[in-house]
Amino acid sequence: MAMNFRGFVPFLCLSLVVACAARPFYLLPSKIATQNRQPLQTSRPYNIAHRGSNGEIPEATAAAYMRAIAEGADFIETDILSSKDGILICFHDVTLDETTDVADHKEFADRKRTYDVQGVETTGFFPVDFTLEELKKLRVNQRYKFRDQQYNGMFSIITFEEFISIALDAPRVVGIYPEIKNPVLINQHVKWPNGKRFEDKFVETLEKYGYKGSYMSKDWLEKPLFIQSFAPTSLVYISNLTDSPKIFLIDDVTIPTQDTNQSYWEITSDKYLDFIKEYVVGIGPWKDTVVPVKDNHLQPPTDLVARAHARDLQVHPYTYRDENSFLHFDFHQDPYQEYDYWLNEIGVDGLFTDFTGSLHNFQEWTSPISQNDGKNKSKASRLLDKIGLLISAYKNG
């Protein structure tokens, strides 16, 4: 699906910097009829969309999630964090500093701080001493120096609820993906009233939109929803509070959970899966914890997949990259062998990619939803219309 997005992308950037004192800069909540639209499509794995199409627009950005939809995603992802003031962004580090242009902002100077951060002595500028308003100032970067850097310094951190708005104005229904990012860290520093936690604004945040319902409910189908965390104890805690689906993060071998400090041969023993199972409806491993590595090599599969769907878990791996850096040379070089091998091979439920549109090309070349889907190709080819729409909206009002 090959569409001109390069010319949209200076013109949205003209609208970010003129409107960014304001808060929100995105229409809230969503001001665009949504009647009829194409439903989200639950017949092959799910694209998700890594802080969006963070491959050729820097991630967790208004553009990037906009750009992912124009490509195909099922769900956008993104990574949860909040300011001081107590407002959720989006945003995926726990310090400013590689990703946005924090350094350049003399202001700011004095709010470098070292937090211990799951155990390590980290040293940076955290969103957590910044309120909104401060965090709307700066701009964000492409995360790898190899990726195109045109778009560096062009958009602004987004809070959660624009997030939201993003997907629900798409012309077809797009899921969300939302991560509870170290949520310890974020209890220790930010404080709301009424004792709330982290996990409560959270969940409050989706509840205002109307996100609820079990996993293929009428409810989430209207507006589908996965709630994913590293912490076991937020999943647990927030499954009091809302029945919506939640996917338990895995990291790699070397790293404890967050939270109750288990290994990864813990939290991925028939044991613990079938204590997970009660709160969750799949695990979101790294990738190379379920094929590993070696040499750059893939050595033969765990059993983890196994194991997860004889317990009806959904396994939605992460990361996939297209650039050679990141393909394992069995692949060689080819990202569409690497998708391949994980479809059809391994059998996971979703994929997290960095790169939306190259994901849906290869399932719309093997495994179309429709032979005649024509009609769909051509309401996703006009994303960029609306989305024109929507900013001249905003700039108009």
Given for the second form:
Amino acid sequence: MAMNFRGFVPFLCLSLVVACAARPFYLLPSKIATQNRQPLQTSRPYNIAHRGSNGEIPEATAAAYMRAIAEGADFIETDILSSKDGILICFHDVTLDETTDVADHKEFADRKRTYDVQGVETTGFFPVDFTLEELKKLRVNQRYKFRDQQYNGMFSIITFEEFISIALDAPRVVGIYPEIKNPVLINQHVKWPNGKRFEDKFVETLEKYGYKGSYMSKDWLEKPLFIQSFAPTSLVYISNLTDSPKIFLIDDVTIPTQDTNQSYWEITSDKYLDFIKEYVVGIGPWKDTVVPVKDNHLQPPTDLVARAHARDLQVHPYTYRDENSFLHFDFHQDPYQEYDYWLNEIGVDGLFTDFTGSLHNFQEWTSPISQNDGKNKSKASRLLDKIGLLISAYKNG
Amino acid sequence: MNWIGIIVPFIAVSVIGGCVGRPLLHPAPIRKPLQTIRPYNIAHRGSNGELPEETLAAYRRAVQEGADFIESDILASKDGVLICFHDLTLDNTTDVAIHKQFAHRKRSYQVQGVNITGWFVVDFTFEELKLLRVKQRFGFRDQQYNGKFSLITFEEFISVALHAKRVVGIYPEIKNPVFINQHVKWSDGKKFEDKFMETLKKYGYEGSYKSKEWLKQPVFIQSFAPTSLTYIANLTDLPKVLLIADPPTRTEDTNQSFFEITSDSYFNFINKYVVGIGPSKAAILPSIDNHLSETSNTGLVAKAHAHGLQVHPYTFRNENLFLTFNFKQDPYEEYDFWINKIEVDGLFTDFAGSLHNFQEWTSEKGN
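With the form predicted on its own in hand, show me what the form predicted in complex with the partner chain looks like.
Full complex below, order starting with the chain above.
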């Protein structure tokens, strides 16, 4: 069928757009029937792609998330904040300064502000002072100078909905792990109609895309989800709105909770864990508080993991990074030794990693999922496996 | 019959037998042989990612971690003792600067056309060198062992390998032979290369590559100086490896360029003397803006393989500053690439443990 020139130009433009978008040009959410997709693995600890594969590509961008999925992540993780006009976006910092080119945009030069953020006077360009349209003009940069800079200025900030659609679009079942981030600050600066709060809009967005069901339910396995937050009242609040599983994040020992001003010692006490376990399925602590560090060497571990596990609380520590500046000397500058220690000696249930590909390699090479491992492996059967390996090593030794 | 006289010794023997963990009457177990089916894991200066380089501790750690070969640089002290040490000067990796009695020993010498100032190993007797303590070369590695270990001799290095519970090969280098022969003289006209070979022969190292003798005590002799290798070819048929530095470095003995010693005609000549080459990684695949490009592959590996030469590139390190971005700051991705895409035959690594993990974890899958 011949195409005249006038018809050809739009076709050419469309092809360019398709090629540039670099992924199949079809409507979202995915048209692939859910039952045909490879399910979420649940027989070994979760590989949680912290801000996507941001070791390689600027954090929390579509490209970083798609790379993470290609590399085998079980979950893609993000921090949810809000724009001035109440659109939920994927962005980690309360200011745009470190990871965007906002400083290059002369039209925004007058937007710099100083706000109190969790008791700290913070100056910068705040997302809550920009509409989504304005935020979309910015381009994201790699946060760390020692990582690949070649994608700086190429990608934009994405919305919560765009993030969700990346997971739903994936060729296999990939879970999402969004954070209700800085809710105290967001609710101070952004107002939604009908008296809705940040937490309401957050849950609304998830429900819009069909996320529901308690941990390991049929609904949950089709669309896996963990909701995380440092603010316990936000988690307690949304418990009335959804039974999707929630994770209570725990910051360093010096940082009190932003909403209830409770210390690390209080929120990790037996009494508090007994309370919070009614609302969450697990905790997400900073790894150096689980196993303290001195002179870049590990000290004896605390009992936090044992006390959490005794209450059926999962433990998903953050954050694992390949660069040797983040690795304690016990690991010999080898990120796989770190994974080995945390998965096999400390026995955690998931890991937030900037290098989902490395974690995936480690897990595939040392604990591949066979056809028979469909069910959630109990601790007892894992112990039997270890005994079996010990015996066979002795026989062959 | 007094049954106690039978039962008690029987129980005693069983207890001993049980405790020893193996039948009492069998001979000592044969050591697990060198693996020869996958690329060699060569512990470059021992596990110096964790412990100061070229110390007993670094070599023992490397053996523990699964190295196939432990590697060393051989130099000579003023009184002709062969020692394990990489630099010609003691400045960067020892505490020589704090020894007041050696303050006046600083010298300036020409080394391969460059003026170098420092405390040179060739100006210290072995007894004096033993007074020094070794430290970790890189500031970003574990400093906790600084000042604890001393320099070792070639013979002490060999004994680490011979005492290992499994067969571990050695990979010593005839290092800076031009300089050493200029500054150190041995009795009866012997050269550095002669003393080097004497030491190996003393400990029973002999045999061509993969011969029965070689498999019992594996060794590769390496050098940047081709004439040293052709010289010792008359003394031994032990396998030798020609090291190749990046351009614009020229060979210290024959002043030949990189391009000359990697040419087809040169390989045609040298493959009568060596079983392989040890090039820098950049000589095979240069990087641009910290990215490797397959299109800039110099073809060195293919050429070497075509001439029947093994390729053992140096040096693999875990720290991200040594990794190009292609590898996503993951040292195992680098091993995967060099072993499975470039198909080298051995790797000099500062992290024998990491390479061992990679090879063990990926071997069953037929990767």
